Amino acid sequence: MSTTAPEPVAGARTGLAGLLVVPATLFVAIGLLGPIAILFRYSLNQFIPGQFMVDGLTIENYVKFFTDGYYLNVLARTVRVAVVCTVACLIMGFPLAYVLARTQSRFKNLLIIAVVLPLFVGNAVRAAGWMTAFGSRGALNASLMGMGLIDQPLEIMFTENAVLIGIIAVNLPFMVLTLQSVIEGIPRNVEEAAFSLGAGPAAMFRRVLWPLALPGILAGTILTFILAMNAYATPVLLGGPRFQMMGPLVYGQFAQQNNWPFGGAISFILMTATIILTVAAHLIVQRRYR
């Protein structure tokens, strides 16, 4: 006796599933795509001091960005910081995620909570904490000078290194949680079979664990890269006014310069660069995986 559902019933279920998607689709379209479309229209306007914004259809804001070395350096710095932070999060997060996924300890839930706990604190608050640690009289310099390891305070604040540390600390939990959920779905006996066939830890990682965990690696790297590209509070507080990234640059055009057309253009350049780099990395990794 066939157990296949009749075609009308299957069609009704498909239609019901489609209806359930409609509210979320409308919400995204109205709440996200609508403002993006308006912002793109603003980016094609002209900015004249004293008149705020003049309607028009011009690409002079985009030309201004790509013909000015300052803005190109800001974009390059943002990409560099995002790549370094993503790689660092992957290198540090994979071992921790593996331990969380494979541990049989009764304290596993506490360990996961310890990873999630920093997410309960805002980025600005965490950046302020790093400021107290990295300051010329902060905890780090005071400890090193107290132990006699340095004679003068280290210049950490308002440098790229401080921004890197702050962004890595913000993004690391996202990488760990993403990898941990994927590694938990990999059967442990697959690793044991690799060891029984003579593979060492490095060979098992390279030929078994890494390929099977690749979906989580892709998801984690994409998530952390996007967050790093669009970081705002950490670069502002730890980098200072001289260290510019795209996020603070966009805010400065809107809130300080009151130049909405150019701010809209920078926003779209940031979004486009993020999407292009993310898709390119995804395609490269997928091709290498195949």
Second form
Amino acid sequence: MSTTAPEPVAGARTGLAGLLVVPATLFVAIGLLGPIAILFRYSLNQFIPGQFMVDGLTIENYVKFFTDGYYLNVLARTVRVAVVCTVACLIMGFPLAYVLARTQSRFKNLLIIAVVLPLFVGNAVRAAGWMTAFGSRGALNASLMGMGLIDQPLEIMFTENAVLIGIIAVNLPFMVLTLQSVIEGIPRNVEEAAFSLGAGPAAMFRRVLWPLALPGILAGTILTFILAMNAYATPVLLGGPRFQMMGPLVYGQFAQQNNWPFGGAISFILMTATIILTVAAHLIVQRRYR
Amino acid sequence: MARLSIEHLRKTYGDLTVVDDVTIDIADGEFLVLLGPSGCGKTTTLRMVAGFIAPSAGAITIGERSVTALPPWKRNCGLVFQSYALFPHMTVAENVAFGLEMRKVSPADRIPRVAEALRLVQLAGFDERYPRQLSGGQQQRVALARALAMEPDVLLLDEPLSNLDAKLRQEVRVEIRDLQRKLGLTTIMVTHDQEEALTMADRLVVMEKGKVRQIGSQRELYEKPADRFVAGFIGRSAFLDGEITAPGRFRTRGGVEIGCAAATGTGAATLALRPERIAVGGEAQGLHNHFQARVEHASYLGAILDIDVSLSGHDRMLLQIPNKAGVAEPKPGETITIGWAEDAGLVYPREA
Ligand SMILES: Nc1ncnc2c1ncn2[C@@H]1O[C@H](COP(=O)(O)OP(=O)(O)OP(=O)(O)O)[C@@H](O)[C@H]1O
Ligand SMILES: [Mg+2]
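Can you return the structure of this protein in the form predicted in complex with the partner chain rather than the form predicted alone?
Then the entire complex follows, led off by the chain already shown.
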């Protein structure tokens, strides 16, 4: 960039850039913020069975959520599942992303497609596949029992573990691709410089690779965390009717109970919890590594 | 600081031999330059010494320590990359301290050593800057300071100056050389810049196609090139293909008879002459060998003139003559007299 660049050119450029972000801004405003605002307004209304929704300005829906152990439990479970899934995706995803980023193989593109491949299968289809594999009469239990390794079928379907496995499988590709692109941007030379200066692999990772990959780690964890917090199909299909998470809970209030005000309140609580946890994690990590 | 010995080092990728039986002994405190055309295996050799490439065969010894099987972090080789490879998330001081940190030097003891390393490369006061806030030359000097601070046994430089502009290259070249002498560091530098190699090295290694062609001082390489490749690669030579007809007698392909002390043995051979040994015009008359040559092409290069001449239909050779005031510049088509002494020139058996 030249320091003598005349002002008007720079001005015109920012003007153009401003113009270019208009479509995205409009889309976000109409498609996202609008419904959220309406939802928030609904969450302050009253629900009277038989009358559907009554205009009002009350926080009783929020009070109901935070005073009922059942709902708090669902929130706690959702956060726990999301945290476990995110950590698992990071731990499993980092080595995979590193190998993908550093491989010299001719088949690199194939490997990347292999990582994304699970996403080609919709959630419902995948869950159906797991039912046949992990159900009490599924392939896994049948073969384990056939070999005499277990007497009772393993309870996998309709447990928290099934949901964890399901969400991790869906989120892992997002984590891997995010990390891979960031690691690819870290020159191999920098790692070699660390080695030549006496850093073993662990020290190199801690002092060089991790801090340089941090933007990707943050982006990847935020992405997978949000996806996990809002998971819908996987908990419904693999968790069964008794395993409640926030996503299905919201849907239930809208579609089955017709309780829009309470549904709106739950949506808002879910969104707020997601944002607070994400920002908090972001701040903690940044403070430690800056 | 230690002596470094590389013995019968070899690297193959499948059928491709990239480094072929390289043996080099580097004395304690010596500055050795690896020189050769692109793709001849210089970087590969250096990276095997640093430990980033496992040799297919051979041994590397630093001091009394065989390091052939050691990982890079146990070799104590300071490495300076062409692309600097500074840690972008660390300040200059943190970069330089990194090697000390890895050696468990206490934070208090690191401070004076970092300051000293930065002072050596004339970057005192730049401690708190980040690499992105430095110029290319400054970054390169930080990379050097970082390698020096860990007090390496061997310093390895892979084209450390090639990203710098000509003026800066001169400066950093002198700085590196001075530091290397002052600290008595055993050093290998890779370059394909001949001038850089000649000005910096104690000794040079000329490589071609993975093989060492010659090891020696600047004077040895220039005056006694071991083969035709070195004669053409270090400095310039005029070549004449032909055969040795009798001891001391050389006949070119075009049938020109030349008296040449270096012609021994028999068979197809190439005569190599250094341009400054070839006289032109009146001076040439009194010499043992003198010929009429036709000027084919002349290029004006400032201090010298490049002149392409033919001795006969088959024998073309390139002359370089000083651009002296009052001497007319030969023009294409003219005939000039050229000549050289009997003891000028070296003869190499012709390679198949
Ligand atoms: N991983 C590899 N697989 C196959 N061939 C390789 C590999 N790495 C290097 N080579 C080949 O080895 C040869 C030597 O490479 P090297 O990088 O050592 O050359 P160099 O002398 O440093 O060249 P330059 O002056 O251009 O840097 C080259 O022909 C290169 O193509
Ligand atoms: Mg190289």
